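One chain comes next, on its own, written out as structure tokens in the form predicted on its own.
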Amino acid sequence: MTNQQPHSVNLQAPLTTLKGVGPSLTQKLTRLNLHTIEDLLYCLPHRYEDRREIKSIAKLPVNEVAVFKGIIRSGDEVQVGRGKKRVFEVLVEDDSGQILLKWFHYRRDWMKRRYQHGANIIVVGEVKFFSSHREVLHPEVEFYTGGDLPSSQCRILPVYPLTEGLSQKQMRKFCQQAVSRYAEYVTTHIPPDLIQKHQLLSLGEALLQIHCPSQQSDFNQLQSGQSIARKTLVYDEFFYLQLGLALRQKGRQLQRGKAFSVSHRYTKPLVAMLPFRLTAAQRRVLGEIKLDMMAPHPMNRLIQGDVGSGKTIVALLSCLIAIENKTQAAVVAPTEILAEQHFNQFKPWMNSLGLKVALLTGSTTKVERQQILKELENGVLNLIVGTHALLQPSIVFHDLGLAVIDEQHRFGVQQRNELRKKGDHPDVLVMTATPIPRTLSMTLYGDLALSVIDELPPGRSPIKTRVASDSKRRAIIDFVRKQLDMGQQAYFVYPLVEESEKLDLKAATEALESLQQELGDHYRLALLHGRLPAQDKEAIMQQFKQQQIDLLVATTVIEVGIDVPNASLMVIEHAERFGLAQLHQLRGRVGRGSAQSYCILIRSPRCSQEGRQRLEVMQQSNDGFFIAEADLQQRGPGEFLGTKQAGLTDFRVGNLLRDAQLLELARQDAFQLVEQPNFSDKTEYALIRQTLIQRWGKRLELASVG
């Protein structure tokens, strides 16, 4: 995160530049993803210890880390109980009382030489109460002489993330060495008026205050991440990301796209064919898409809609606008089963309209593939539906007008760009059924306009969700039988726990056989899992849709997009093994018809407290955004996404939960700055543009800025 430094200073220099860092330590630091001086400067403490207050032994709080001083009264190895186990104990005393220090791992001779009677020590450690006396296990100890306490202890100390073989003392030493030698050379070029507006520090001063807080620092602010020093670093990081997103958005607005006209040649007949009326939310979002497609620059829009809200039909109507204008459309889905479902849903309608649609996935035969590619290139194909296979270099369109990406969270940002390059600045429509909290939307999709389908089709009642323990299995099976006897269908989902394909298949087959025995032979069960050939999966899904199968035993291949209105019951085994977003997606497979639908989450006896909390959230609410916020709180952004998103959320300092307000400020400031006349070529902004290229250029494809 640097600009120009004097030739003698290189923040990208390896850590071996630091005194005391050799090959062995370099290896350990690499495990923490620390490779350069700059990496170390930005390896911030995850908490602090306040060692300014030295407590008397009598007033030491139990189960808390505390600092105290005293005199050693004895130090020796002692036997524990009747076995051979030994510990090294040191008895420490001050005017108010005594406390034991204990070590289970030690070298006896060295400890005896070190902890001698009468030595003055200062101790840091967590105080425990055991067998009527207080003790500290494996404390941090420093010796001193005379009346003066060591300055290294009587202050606020940073606590860093560690790895095996690396101590807190070493990390502090290396970070302080890096800060004292290099922090002043870390620079940024945020406009002075913004620095003044938010009362920010220089980056060098901010790094110094974070790694080496003064005795006058506000400990609570440091500990909660609210210090001005941390605010400076976070704002700086967010500002440049948002600046990059603002430029991407502006760049697209400046590009010449296709200004489509809306003739309703195909959209009106399709709406008339639909067996349902579009909701007000669907019509509103379609209106926003039409305006974008009629504009002379490329559309870049994100549709967020909860499971079952009807995004797919909105996508097809958008495709028809592109087709009305004699261009082609593409729909990309993350899995073959979802791509196949879209294709099967679209095909009858497209045929009725006299239009041609094809499906291209990894399972498409060589002969079929060659025919599809030929028809795609010569313009015979109006619409193509497929998986990642559509992103391959061999795919050439005659004239791509609209690219639709379904379940965007499964694709990286660069894949979105790959699809865009398949045409001459085509319109791009991105869809997700995973509700994404605003802070994440601003980082992942900050360059996209947002539409939300916030209404479910009429006649759908909320799904009733219940958490049950494994001990209630008999009652659950009775309930499943009752639903099936009423003519409804059910899903029975279980997580794959083995890493071996053979064992997974065995587990799946055993689950099917076990359920068949519990329910009875006259119910028709089938197994659906990810390793089945595409045609087998499709055959099973068609049988399930046509009610030739009563209960589908499945893995998470049914997580996205499967639409069977007669399926009204979802049972999820070992539900705690799934994340909240996944559980919400799975539950969304039912509740698509008029019958009351149910979701039963079976937790195993070993379900953790965290697992119970997750399931409780599911029982509380059907609202995808409420669940997404809870998921983000529980798991954090990286795990929430389940993908690195081409590195966009690899923040070194910022925390999307804690720093949501700063993200908003940085976004407003960055988008306003980009609107300044001649931002892209004015000299006064040159260093800002240079910093942006260094930080985000490759990841945001901003090579033309500068």
Ligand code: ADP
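Positions refer to the first chain, counted from 1. This structure is a prediction, so every number in the text was calculated from the model and none was measured. We call the rigid core whatever largest set of C-alpha positions still superposes within 1.5 Å between the two forms. What changes on going to the form predicted together with ligand ADP:
- A movement of the C-alpha atom of Cys599 falling short of 2 angstroms is seen between the two forms when the two forms are aligned on their rigid core.
- Fitting the two forms on the rigid core leaves the C-alpha of Leu203 displaced by at least 2 angstroms between the two forms.
- Core-superposed comparison between the two forms: the C-alpha position of Ser74 differs by no less than 2 Å.
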Given for the second form:
Amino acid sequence: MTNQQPHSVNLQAPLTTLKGVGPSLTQKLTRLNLHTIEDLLYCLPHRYEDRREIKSIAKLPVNEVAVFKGIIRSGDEVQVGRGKKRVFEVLVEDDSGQILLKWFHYRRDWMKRRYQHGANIIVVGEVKFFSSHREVLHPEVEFYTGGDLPSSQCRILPVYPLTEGLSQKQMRKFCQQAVSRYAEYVTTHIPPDLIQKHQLLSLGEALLQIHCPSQQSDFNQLQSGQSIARKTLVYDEFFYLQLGLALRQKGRQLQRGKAFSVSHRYTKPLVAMLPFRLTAAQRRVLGEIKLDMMAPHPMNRLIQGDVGSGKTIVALLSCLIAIENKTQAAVVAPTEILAEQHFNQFKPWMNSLGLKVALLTGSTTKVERQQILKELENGVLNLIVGTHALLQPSIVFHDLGLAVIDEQHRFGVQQRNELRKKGDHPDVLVMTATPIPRTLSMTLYGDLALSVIDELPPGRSPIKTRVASDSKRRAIIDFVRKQLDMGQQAYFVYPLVEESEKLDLKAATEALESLQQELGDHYRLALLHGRLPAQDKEAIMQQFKQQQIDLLVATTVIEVGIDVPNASLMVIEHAERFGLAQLHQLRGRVGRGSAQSYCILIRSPRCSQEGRQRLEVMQQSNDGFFIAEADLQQRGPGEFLGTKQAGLTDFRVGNLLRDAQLLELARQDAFQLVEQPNFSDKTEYALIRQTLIQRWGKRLELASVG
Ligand code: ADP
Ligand code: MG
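Alternative state: the form predicted together with ligand ADP, after the form predicted on its own:
The complete assembly is shown below, putting the previous chain first.
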């Protein structure tokens, strides 16, 4: 937003440009991540104080900052209790009543001179209830004479985030200064019709209204972040992000891709071989994928579907369309266990269709690997399933037609791109089981088309979930035993904290031993964790699938994708250490067969009240979207997503929770705008393009635009 400024005005100037800001203050402001004038302008108050209304003393609300006036009836130091402790107390009175003002830190003589009987004062402070009376600690006080009130107090004041050694007063002063000197030079470029449609202000006016609200402002709107001024800033921020995403999507649409035809040569026989009927949702999503694949530009589609909704088979059918068109397909999964599972599932089907599939992971032997590389390159292999290993530069396809990424949330955007580069504009399908609230997917996956599998296969009864305290262990063990005796299988999950993996492993091993003791010798238990060699992992999974193991003690390696329908009980230890979305993923390992499934979340004795409430959500709902929304509310986007993908959600003013509606509007507008003929080269849009590159060019890799 640095376009079109006179040369003398530099919004990127350091804060020392402001009067009163020296090196020591600069340091403090740095702690708040404020470095430049522009940073300060965009450091918005997190709330406001309404000092316009003078309340009568009798009606002062408790625990709220309020303004009142009165006459001093007494002012003196008093002793507290029997010790040496002293406070300074001032008694103020108006027509309605009296209230005490108290100071713990003060200079006695100065206070005595200042607070004299009969003086008129105006007071700002938070009223507290203290042993049967109301009082105000360390209030702000201003004196006035006669009937005129000082105007300085009768205002709406911003309240800023602070750091040690920086007072609210100072912060207000700096922001005022910054606004009055610089706000008018902050500019943006939004098409006039959109400004009109949403009644947006200029950025300068918006900043002014936010930092220095006028007396006439609507206080509630300000306080709840709904003022048109704040909306202007948020819209501006969202609009440009969405514009970038829209251009990315469009850029791909303009690329030439493969226009596949749908012959049903392999898909039809596969559907006939399935032991079930596809759900309506699966068929609808497949239809959307087909249309994309038939179009002459590359597909970029995200499939979202709750755990167990049957995404895998949709992926395989899509692969078969690519194969029908004599190209190859690849499926990438985030863990070896999952890649293996997909491979084992696909292989018999592929064989009976006369097609060739291979598995490539970090543990594939050298000899096998060489064979696979050869067959990939000469086109003998139709389908390859693998882990990150598939992204290596040495992997070369004969002709990659479709790339599928399972559990996309475990990969970064970059890895998506690497895979894409392995073909000549191949179609790309990404799948995620972590339900992502719409606001987040509009930013993270904003350049992808979206398909949702919003239906579970029939015959599944909802998983029964209970949160239990550790003291109920005996009863839980009895319950586990009962389930195992009925021929069901179970998972016992322990959280692993990465930094102390060794220690945790020890804990998990010990847990296995004590669990074996608690349950009894004749149950078959095994431990599965990420550090096991690949063959061992696979062997254990196979045994578990073939019901040679009754109970699997596991770390979160089983979090994604594992599908063993006979397992119907999941116990999660230290459940409060997991995020809700992750718990939902874990829980999704059961409830895949026809038996009633259970999930028991054990909270440790140390679990906080807040932690308990969080876990309650799991008991209330089996709906991944509901849970994801709650998780996002509780933890915020940064933690919800983990660090890997947070880059796109680091908004300066926008808030994905609060401003979901604005995001939606901004998205519609931006996507419509890029549909304008010649958006990318018309001079009319030059400033918009320039602003876009400045703000998002790097993060969205938009260098080629404009
Ligand atoms: P996810 O969407 O979590 O990846 P999967 O693809 O692993 O789910 O499917 C979960 C289970 O449901 C698998 O055992 C799969 O074979 C089965 N399944 C998939 N589609 C259907 C269907 N239409 N009817 C019945 N079972 C299905
Ligand atoms: Mg899956």
